[in-house]
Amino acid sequence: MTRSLLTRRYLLAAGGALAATGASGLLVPAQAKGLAPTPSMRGGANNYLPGAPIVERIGGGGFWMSGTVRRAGDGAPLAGQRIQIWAHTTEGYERDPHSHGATLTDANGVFRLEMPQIVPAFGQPHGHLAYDSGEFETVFLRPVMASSSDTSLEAHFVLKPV
């Protein structure tokens, strides 16, 4: 007897907690309505090349810049963007053809692009990216790096149509 009231009130308890995760929204999906456009950084568009080439790897390569690109509002993500990067490293200063290249996002939203250890400028160790296909407003970004040592850093575009 015991064993079956153990079981009712579990059973109780746990369709008590459903009911109310369920009332509360959190048994729907995760859902990015409104989701921001994100603004141009501070400096983000300093030594910006214009066209940059679409490439496989700026130089010889070791650090990794990667992202996602969504657009603003309902957070889709956004296949074919085309991302350029650039940035001061062991081969080359921001202001260098050679250090600056472009990728395009997969069906993910998600770009990835190989190049050279970027290495401090200004004191910071930090890379240079821009969104400029037209399609959507232009952002430039300038994520500066915890350390001088990572080996790969992140940034992520939330896009607002023109």
Given for the second form:
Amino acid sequence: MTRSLLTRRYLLAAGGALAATGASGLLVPAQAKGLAPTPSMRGGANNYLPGAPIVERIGGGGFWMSGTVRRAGDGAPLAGQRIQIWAHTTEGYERDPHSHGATLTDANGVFRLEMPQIVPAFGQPHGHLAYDSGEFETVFLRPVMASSSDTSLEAHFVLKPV
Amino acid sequence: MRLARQILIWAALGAAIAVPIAAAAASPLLAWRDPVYIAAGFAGIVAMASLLLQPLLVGGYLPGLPAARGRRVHRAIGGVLVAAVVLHVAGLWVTSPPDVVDVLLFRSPTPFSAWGAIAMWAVFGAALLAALRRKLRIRPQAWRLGHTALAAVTVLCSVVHALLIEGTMETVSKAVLCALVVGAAVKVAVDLKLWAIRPRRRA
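Right, and the form predicted together with its partner chain of this protein, after the form predicted alone?
In what comes next, the whole complex appears, and the chain from above leads the way.
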């Protein structure tokens, strides 16, 4: 009786382990799909003004908006991509043209633009970023600061070719 | 002694409303907002203060305003509340139209905005029921249950809305005001058994 129970238990354990190995083996190819494109965030395009000029910095600066731009699939960094940035800051509203500016990514696909301190507006301290140059699908981001006393904010783009 | 108690109750109520307004008036955020945006924010605080007064008036808890007279003032404050909510939304609309459109269509990224939109429609519903009380000719019990239900939704959603916002209100005074609003609503609901089919009115 005892022996037969042990035998069954052993069989179940061995069978289960085998099944788990097989299942995990079958799941592996799913990881090879590659980097998924970043979807636009809700409200990301609010108060967007097309054609923000490329600037050294927005207003007096003191706050850093940075991030990366990569290609969907292989994740290759994209150089020379124009990213537009705007926010409600100590120097103006989101809709004010002087609150808007743009910058280009460097050879590593990294962008970094100094701007005035972002202050909470409409209940959250947040910024807006846009990619809409046409080579890749348009993406609008709306990252939220963890704390309104932060002096920097990051946003990352993974773009899908059109 | 009775006079002292009356003065104390009014002073406490005055402080419960004045302190959060004064604290918001000292907010550093005001420096980076224009008058319309500032007015929209304060209209929201006035609406929350009205939500504290409404159950106190219905329950006849305020000295000099027993239930019968309190209800007349309750109707007037109801008008103030609706006007404050309209000014709140209109001021925000002027400040940033796309953000307000997103809220009203329930597609805003901010977690508090849906609560605010629901509270707005609930308070409009409660006020509409009050304005059409005679015309509608519904049974008083049904009317009371409907008005109570809409008021409860208004209170709950307004409090969640306010607590989730990072704005001009100072956090402690905001939390205290919200707690008082919920406490007053629960007290009047329990005292008057507002959910009962036949409420037992207090003497």
